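A lone chain, given as structure tokens: the form predicted alone.
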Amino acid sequence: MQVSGIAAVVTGGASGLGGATARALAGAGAQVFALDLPGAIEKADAVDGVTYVPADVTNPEQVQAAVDAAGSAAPLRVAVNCAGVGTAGRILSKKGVHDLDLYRKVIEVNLIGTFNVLRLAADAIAKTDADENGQRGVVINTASIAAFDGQIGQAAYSSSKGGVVGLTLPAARDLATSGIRVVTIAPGIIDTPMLAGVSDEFRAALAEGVPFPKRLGLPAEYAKLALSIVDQDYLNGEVIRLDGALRMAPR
């Protein structure tokens, strides 16, 4: 599928996975609108192409007004959910039981606020016309390695990961009669503004577990990839994994 000349939504969008990925679409020619919090827009560089757009992923109000105003840019062809929160805590541990509103809040984020961008982007797309093939767009998920390999103190977030991969197949079956597409990017330990305040050591202990290459995944190569799922139209209902062949240890 061809992306100049299209819309596209990204999730997440103004730094990290999601902050890649809209540079990578505005590059190649689509008009892009970013959605983030209103802290992170503020931070984002202005970039040509990029359009940033104040919103909340679990809001469905807001999501569909960012949909409207991509639709209405250019046809809506592709929404990348990039959006996402992590936390650390034990099920169990010496300060008590786990926090039940914590672990609703990372899974209303990372797997509904998903399935809300999905679904609302999914309607759009499908009332674009489609192609010779049929094909009308793409959306591209985001889960993690966790989902796989849930580490100890990870209940939340391998939850809410696992979840999205869950979502991969049922989604693109259900969405295949509209000519979309859907497909996950499970990464594994990439260079992001989440690990800005970790230590050079650290860094390096953590680049070191990756098998080959023995260092951090970059968000430019998240970017990349999801490109390449943009273009190429047989990739549907799989979970991809991004992780220089990392399995992760218990802890």
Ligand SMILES: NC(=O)c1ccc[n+]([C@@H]2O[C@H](COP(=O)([O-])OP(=O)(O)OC[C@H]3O[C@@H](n4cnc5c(N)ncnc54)[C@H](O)[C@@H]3O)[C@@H](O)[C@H]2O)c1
Given for the second form:
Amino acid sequence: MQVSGIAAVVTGGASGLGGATARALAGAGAQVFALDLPGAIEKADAVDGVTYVPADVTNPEQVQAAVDAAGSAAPLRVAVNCAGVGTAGRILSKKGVHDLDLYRKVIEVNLIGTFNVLRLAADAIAKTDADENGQRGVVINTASIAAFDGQIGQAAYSSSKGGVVGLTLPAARDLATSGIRVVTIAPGIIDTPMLAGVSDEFRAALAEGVPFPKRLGLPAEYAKLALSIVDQDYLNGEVIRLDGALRMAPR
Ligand SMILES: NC(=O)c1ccc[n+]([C@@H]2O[C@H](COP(=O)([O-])OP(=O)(O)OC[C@H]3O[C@@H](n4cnc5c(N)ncnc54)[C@H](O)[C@@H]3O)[C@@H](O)[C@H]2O)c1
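Having looked at the form predicted alone, could you now put up the form predicted together with this ligand?
Starting with the chain above, the whole complex follows.
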């Protein structure tokens, strides 16, 4: 699918993987609407072709308004779900039992937020004209290798990302009649602000655990894969690991 002249929404578009993807799509000629929380947008750099839209992915009205804005700029054909939160907490620890509201919060943002954007973007994409192959657009979600190799303390996060993995195939099947593909990227450890609090020593240990290339992934590598997915019309209903062959140990 061609990127030039289309509109795209990218959630979490003010930082990390979403920021890199918004820049890459804009660089390829898309009009990008980068949805993020107001605090993150305040800190984001201005990028040609990227319009920042304050929106919480869990809020139907705010996401609908952002999707409408994108669709009125150009035909909306691409939605990339990068908004997410990471948390850690054991089910049972010295601090007590896992907080249920924390579990709900992670599911709400990472899974329900992803579904909310997917459904509203798909509704707008489905109303555009199809190309010569009957294709209207593509939705890209972000899971994590924690969906498969969840570590100690990742019960909530892994549950949310496992939900995104499980969503991928039925969403692709549901949306096939509308000419919309759905593909999920499951990143390994990518060097983004999500890892900001991690010491250099721990960062080096993380890199050491990656078979090859022996380093953390780059946000630009995620963005490159996202653009390849948009370009590759036969890729659908699949979850792609982007992790240098990393398989996480229990801790
Ligand atoms: N960095 C990694 O190693 C890694 C690995 C696997 C998966 N992921 C996933 O990739 C995605 C992007 O992560 P990142 O590393 O770029 O992190 P990041 O913290 O740099 O970016 C996440 C963005 O999401 C935004 N966000 C959070 N809650 C939101 C909400 N309710 N509504 C709208 N925006 C919201 C944040 O403000 C932030 O700008 C996340 O889903 C994360 O779980 C990251």
